[in-house]
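Take a look at this single chain, the form predicted on its own, given in structure tokens.
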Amino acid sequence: MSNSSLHILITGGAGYIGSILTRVLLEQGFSVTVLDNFMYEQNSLLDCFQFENFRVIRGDCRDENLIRQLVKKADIVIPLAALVGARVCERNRVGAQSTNLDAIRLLCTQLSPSQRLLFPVTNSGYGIGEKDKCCTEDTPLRPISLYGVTKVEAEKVVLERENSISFRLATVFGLSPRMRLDLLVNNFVWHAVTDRAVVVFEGHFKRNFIHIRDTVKVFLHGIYQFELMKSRPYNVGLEDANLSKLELCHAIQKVIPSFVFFESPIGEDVDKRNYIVSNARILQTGFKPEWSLERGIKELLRGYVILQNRFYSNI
């Protein structure tokens, strides 16, 4: 089956990583439909016009009579609208549960069992790891955020469903149409241009890392090898990028010397999570990120010389 023959339906598609998801795709030839309620007010797909085989429907991915319209024509799901963020979910509770978990039932009870699904969840999920020792897809789910329990339990109900891959996501860097500077790299990077400082609260806490373009590369990779990828979870992150705050701050600084940062004595971070991943399950399926923590960083530094205010963001 060639892939103008294939639609595919992307829920949340103007977000940070559906911008660019949804051009590559159109790009690779699919037909695809973005839902998206536009919530940021961004315009980051109106190049994406130029091919015919696009369309765009405003509204709520948790409108049932919507859902079950849009999901009829569509060969490939991949639901990317979500309250992403610890800090996010926290102040709309009732916003989470209803788009993050609720969303994602509704949609799972409208598709049929031929139908493909690729879902993004969070690597959040795993809580505090143990010290020195990585979490692989086995590791025992345990989420300390709003935003990790919705995510996980939405994982459990797209696995059950089988013809579905869920992919638990690094913490996302790097340009994106619809840029984020809340998240951590970016964030930091943007820092570090605009106010060459940055204060780090509890310095010590770990996460994975994975640029956006190599994100959405790991969904294509799932396209094209959905039948030996189905009904399993996959960790999608950097090897070598299993950092610390502070680890992170010391590679910016490297790319930027004169960046100087801080840990501060007092104050909590209010996203916890603190832990290692392997991402040995992807890598054996012959994905290969292709984004160097480094290459994105610098990728970030000659960007951030268009952007000119601190709106970007989902908190």
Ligand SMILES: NC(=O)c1ccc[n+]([C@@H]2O[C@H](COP(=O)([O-])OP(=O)(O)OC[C@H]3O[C@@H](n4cnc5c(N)ncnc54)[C@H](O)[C@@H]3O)[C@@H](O)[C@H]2O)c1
The other form holds:
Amino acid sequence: MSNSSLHILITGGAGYIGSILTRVLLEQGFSVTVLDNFMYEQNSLLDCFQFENFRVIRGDCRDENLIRQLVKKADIVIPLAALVGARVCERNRVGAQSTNLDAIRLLCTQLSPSQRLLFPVTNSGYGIGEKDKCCTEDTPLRPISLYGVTKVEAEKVVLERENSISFRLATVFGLSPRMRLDLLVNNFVWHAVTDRAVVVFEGHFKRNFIHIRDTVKVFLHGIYQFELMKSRPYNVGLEDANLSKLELCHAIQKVIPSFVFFESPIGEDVDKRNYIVSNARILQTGFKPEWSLERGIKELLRGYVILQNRFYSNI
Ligand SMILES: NC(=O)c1ccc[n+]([C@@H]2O[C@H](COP(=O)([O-])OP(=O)(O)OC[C@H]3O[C@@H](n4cnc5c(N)ncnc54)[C@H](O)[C@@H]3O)[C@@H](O)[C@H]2O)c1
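Having seen the form predicted on its own, please provide the structure of the form predicted together with this ligand.
The complete assembly is shown below, putting the previous chain first.
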């Protein structure tokens, strides 16, 4: 079957990951419909309208009638729509529950068993890992924040149905037309470029990272290798990027020598994230990330020239 006859529905397709994923799927020849409520007033998908098999619906992924209609035509569904991150979920607890979990339940009740579902989860669900022990997909999930709890619950719902894959994504970094500066690498590089310094809290806490282009690539890999991969979760991160925040700062300093950083007890991670992750399972399926952390830092450095905002300053 050619890609053009396959229809993909992406909820949250105008977000940080979705804005690149949508474009790449269209370039691969798929027909793509994006459902997004554009809550960040993003215009990141405008260049996708050159593809005639692209359609956007401005709407809410919690709208049962809308989902029923949209799901009918889809061969593959990628539900990215969510309130993403612990802080935004704390600020809107009802929205977090209804968007991150209830909407996924609703979607799963509307799908027929043969329709394929590819779902992203945060690997912050691993919470506080055991010292020097790698978390595999069999490690129990112990999410702490509401964000982590809703995503992990949603993953259970997704994996209970036939024809689903879940990707437990490391913290994503890199440039996207709908940029997120709140993600750790993006944030530290932003401070390195604009302030030349960061104050780090919980500097020894470790986590895993993955570039946004490799994140998009893993969804493509999941589509093409679906039969081999279905019914399982997969950790997705860089094997050589299980790094503490201080190690990340050193990596940034290698690229931006003027960058300085200090450690101070100024805050805490709501998710208590401190773990190292094994990505062996996804690598065994033939997936190979292409973007190193260093290459991503260099990309951010070059791209931030555009984002600098001097609107309210004369210098
Ligand atoms: N970025 C990461 O590091 C990361 C890591 C792990 C998992 N994920 C998962 O990947 C997915 C996408 O994350 P992202 O980084 O692109 O975040 P994002 O916030 O940029 O994207 C979310 C998108 O969902 C849309 N949206 C929110 N509520 C909606 C609703 N009720 N109806 C329709 N659209 C709605 C937003 O407008 C936005 O376009 C999320 O499910 C997130 O949990 C992301």
